[in-house]
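Next up: just one chain, as structure tokens, the form predicted alone.
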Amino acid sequence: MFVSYRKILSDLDEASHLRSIKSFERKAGKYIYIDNKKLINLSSNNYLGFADNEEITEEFLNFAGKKYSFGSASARLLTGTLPVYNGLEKLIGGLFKKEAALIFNSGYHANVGINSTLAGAGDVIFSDKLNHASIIDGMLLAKGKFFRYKHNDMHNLEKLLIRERNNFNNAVIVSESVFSMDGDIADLKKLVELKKKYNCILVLDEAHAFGVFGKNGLGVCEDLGITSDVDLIVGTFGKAIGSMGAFAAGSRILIEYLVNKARPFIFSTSLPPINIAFSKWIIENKLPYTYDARMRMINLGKNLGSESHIIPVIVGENSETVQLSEILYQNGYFTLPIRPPTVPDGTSRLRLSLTADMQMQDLETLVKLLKDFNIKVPC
């Protein structure tokens, strides 16, 4: 029994692609301590510091007390919402200028729940062919069809809504606005333009940009000015907000479509009120005194090549990469590498995830050992 599984675990194994979970001590800000070991963590989404914070969780809980439980104990449709789910919702619609927010479990839940929604029978969706896996599983689901336009090319995108657009009712454009593992910016301008001329729903994942990107920290899409031209607007709270869960917000009729057809929100237990309060608090009485912190991490990532505070440093091969991890583990670096599925074949990288709390002089070693390797950075 199980002799396939064996087989297929050991020749990842052999090419350097097996994974394991592992666990870790401690975690604190730019630091992560291992084995009593501290090196500077460029493995996390922890972008601001609020999670794993002592002094931002004691000043939570002395602001919550007893007032939120740890397990809501039903989905949503249930006996799963309390106001606070309520007061989240509506003030991240209110922060976006959305009639109507929805909070899923998960990015994933969240991607996955809206594109094998919205696209139904006789519909289509036009996706960036780096989307995350979310989003592609997401489209496996739905019952329409997909294209996958290349990477960030518009002219490969209106080629494509010219060829099939007429052929489906609804149409949808899905791309990130910050891509998770190369860290460019789509040309959301552009998106916003086609979504017009060829009469389509444009749904963007700001996961990595929410709390970091714009005045009020809400994404590229408020840098850009172009929020009310965006149909539907995915966030993350696990990221930047150092909680759990995500959002989408957008018009009241596609929030209630997503409402009583998503089937990741209908089928799970809603997430504890704890953490919907958390959420909550950070983004009222934190997220607005960040500004200077995020564009100073913004800049730093600008400065070694990127054009957000995601540098990645594509290596090739998945043993080469596993390789360099190490020394850089041995020289006080913790990166992980990012093989396949993650990335395409060939694309092994380690991706540097900034924080707000550093600075050149932490990666002065790093970018001096990449060297040494003939590595730019980015590549």
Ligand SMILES: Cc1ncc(COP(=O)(O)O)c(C=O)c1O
The other form holds:
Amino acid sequence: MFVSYRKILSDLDEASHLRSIKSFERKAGKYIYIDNKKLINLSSNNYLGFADNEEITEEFLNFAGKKYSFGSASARLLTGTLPVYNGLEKLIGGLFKKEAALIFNSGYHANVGINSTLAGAGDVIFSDKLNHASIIDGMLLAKGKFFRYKHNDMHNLEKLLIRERNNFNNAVIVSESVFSMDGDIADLKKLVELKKKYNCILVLDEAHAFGVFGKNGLGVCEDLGITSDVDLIVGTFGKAIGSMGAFAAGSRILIEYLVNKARPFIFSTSLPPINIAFSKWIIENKLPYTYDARMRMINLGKNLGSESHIIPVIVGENSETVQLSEILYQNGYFTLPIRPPTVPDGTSRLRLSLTADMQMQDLETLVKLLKDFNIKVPC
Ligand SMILES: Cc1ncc(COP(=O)(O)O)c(C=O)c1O
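Please supply the corresponding structure for the form predicted in complex with the named molecule (the preceding block corresponds to the form predicted alone).
Once more the chain from above appears, this time first in line as the rest of the complex follows.
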């Protein structure tokens, strides 16, 4: 038995697919320190720098004092719901103008819970082909059927809806708003139109847009003024907010259904209260003052050819991607190679994720190196 595991690992290694865990020293902002080398960090989701900012941590701890513990010691439906949870759910529900919101332990928990739960027997999910692994895993656990439409291809989605919608009871359309590995943005207005036309539930994962897009940082839905048209909005606290956890915001009935049926919500110890308090504190006290920095970051991404602060540099083969990552490392940039199964075969890439404190000057050498590597920039 162990021999076959070893063989799988050596096959992965041979194909430059092998993953390993590394630990890093990080400080506030755009830099990462590895072996005393200072590099520009283009591989984190710490878009606003809240995750490792000592001043912010100190300010928060002064506010929090000893009010919040470091463990909840129980699942939400047992004794794991402390008042601060209700406070954060109320805050999120209010910001999105939704009847209710529910906190999950992570975006992964949220997507697995939602997608495995909303499509019961006789139901169906239509999912963008490039949706995150957590959405796929949720669908794999669902009793209902699922179809994956071509990435951001609304004609393909509508064709599927015409062919399949009437064969099922409930139908769910699920998409990311800003796609995590490609940085492009779903055609949300068309998704809303199709969900209305074919009587579907629209679930939108704003993991990389919450805290980045929109006047108040609520995401692309806020930016487009379509928040009320989306049935369930998912956001995470582990990326721009610099904390941990996730939420779903929607109608009372959908949230109540998730509370009763979503197994990742029901069967896991809830996040530490201190963590929930931190998410709430950041959203109330810091996020409202980030508009200019967020817009600057998005515009920097646009100048590099993306639609957002995430820029895919698609290389193709694994070994070349690893080589490019190494060249960038030698030149002061930290960009981890992203390989299958995270992205489709033949599309291995560097995923450049910007942070709000970066300027074009920080990236000039990188742009030149990409050109030397025959990668078109804007990418
Ligand atoms: C689109 C998307 N949804 C969900 C998740 C999972 O979120 P979390 O890291 O909070 O589990 C990710 C993580 O990268 C993601 O990119």
